[in-house]
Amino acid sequence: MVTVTASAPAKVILFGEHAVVYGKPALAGAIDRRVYVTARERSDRTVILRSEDMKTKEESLHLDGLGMVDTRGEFRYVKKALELAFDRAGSMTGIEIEIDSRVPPASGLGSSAAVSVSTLMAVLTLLGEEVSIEEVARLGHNVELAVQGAASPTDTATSAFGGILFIQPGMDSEMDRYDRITVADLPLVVGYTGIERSTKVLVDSVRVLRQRFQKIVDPIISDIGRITGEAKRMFETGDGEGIGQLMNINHGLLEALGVCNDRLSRLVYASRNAGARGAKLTGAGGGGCMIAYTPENQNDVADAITACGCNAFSAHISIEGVRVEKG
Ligand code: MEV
């Protein structure tokens, strides 16, 4: 029996998170910690799911009810990427999915993206199919479109691709546009607030806002936007006074959204007054995690971080995305 384990990184949206949903550009890092999942091809026609992380360890199905996906349940991102790989393949085959991630759950940092770039890679490659990284990218946001309603390809291209990404989503029949940015090393503490969210809840209160509030909240959304282009060209130049300003300034209009909460507040302040350059949430807020731009204080930082009761981490990009592991 066949078995392949594929892995894919967790990634830090830098810039553009909730504005990337209604069209504008954002800019994400994948990060040094990786989801693997290992898929076992079996004789009979079970699905059998497992994940220490998860509440339910361990969950197993039949081949003929995986088109039957609810969008709530734990394993919700594996089957419907187990689903599409099957669809793609054209064939299906009982199977086993371990999952070891090192990304928190639920925590803005992409683990359910990981998780799907790195299933479909995992299933298609058991399945003897080519697959393109783009396929994989393409693929995995088709995951999340069904399972969260609304999502934009930002965190499944940047676990697919790696690096840094500046991402154009296409709007309607649009191609979405990936441009890769080149960085010497891009120093990040990673701040997790311990509070796990969900992403779909946060982007339904940013839509249901906008709907009362459109003119008002339109511009904050365009802003994102333009600050999102401006810090590519910050990158471009190496201006890291200017990336730290410009994070600063979107921490202030995902605030203005309503999707910070009073935690991650209390970590991008800290963070400021020990001496990082910027720092802003990243992700969907309302918990999770926020970043902070460290070229210098890097200790300083991650110590005012642990001071205020949450885990720290330094975060170093990833120039690997989705891959096979080898043996
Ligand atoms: C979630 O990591 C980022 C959001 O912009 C949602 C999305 O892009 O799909 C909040």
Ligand code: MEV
Given for the second form:
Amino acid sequence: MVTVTASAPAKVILFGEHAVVYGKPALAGAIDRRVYVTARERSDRTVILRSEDMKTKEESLHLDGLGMVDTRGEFRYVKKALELAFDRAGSMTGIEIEIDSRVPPASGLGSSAAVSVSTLMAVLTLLGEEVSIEEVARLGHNVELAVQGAASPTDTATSAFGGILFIQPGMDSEMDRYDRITVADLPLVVGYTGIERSTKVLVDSVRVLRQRFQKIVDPIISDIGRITGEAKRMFETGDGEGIGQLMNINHGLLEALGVCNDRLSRLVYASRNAGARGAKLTGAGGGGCMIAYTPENQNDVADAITACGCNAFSAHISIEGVRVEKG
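Based on the form predicted together with the named molecule presented above, generate the structure block for the form predicted on its own.
All you get below is the one chain by itself.
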């Protein structure tokens, strides 16, 4: 039986979270933490899903019931990706899917996007389909839309394409635009609070704040957008010191929007005190992760985060997005 393994990277939002919801640009980067999905063909009509990273380690269902699955279960992204892959190929087969994730879930690092994108690539390759990265990104976004009800294409595009993307959201009927930013290296330390959080709840909290104080909140959102545009220019000119300073300003504005918490703030300030050039929360906030830009003092910054009782790991930008693993 045929076996295919595909992988896709996690992501961090470097600049622009929350403001991107209101049409402002964002900068997102794929990082060198990946999700690996292995697809094995079966001779019967059974679908078996396995992952050591989930509370439910294994789940099985009949192939004919795939389109009627409950999208609230732990394997919901995998099931929807399977359904869309089979629909794209026009054929179905019994299959085993094994997930090996190096990305903490519900942390703001795009684990669901990486699972969706790598499942699509593994299954479509298994079925003999030639598929472009652009199509995998589009299908991955459709997976997240179906499961979440609403989703930005930022995570799935970054996981599919890799590198750093400058995302300009489309307005009304316009398509989102992605520009790839070339960066020699961007050494980061990621601090993980271990607090799982809901992106939807945090986005809603900013919406409610804006409804009450629109004249105050709108300038904050606009300033975050301007920071993102300036950060793009600094990436292109290699102004590392400016990048760190803009991260600090961006974090302060996110705190003003109320999406930070005590633990995230402790990690951000501990990182700066340990020598990071800049540090900020990444993603929706409320827990999850923060990032520190660390061309120097990486070990000191990681130790400072660990001393706060949280996990830390070094990360670099992954130029390569989704791929089929060899061998």
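What we label the rigid core is the largest C-alpha set whose atoms superpose within 1.5 Å from one form to the other. Just so it is clear, the structure is predicted and the values come from calculations on it, not from any experiment. Positions refer to the first chain, counted from 1.
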Does the C-alpha of residue 315 move 2 Å or more between these two forms once the rigid core is lined up?
-> no
Could you check whether the CA atom of residue 199 moves 2 Å or more between these two forms, using the rigid core for the fit?
-> yes
Taking the rigid core as the frame, does residue 100 move its C-alpha by 2 Å or more between these two forms?
-> no
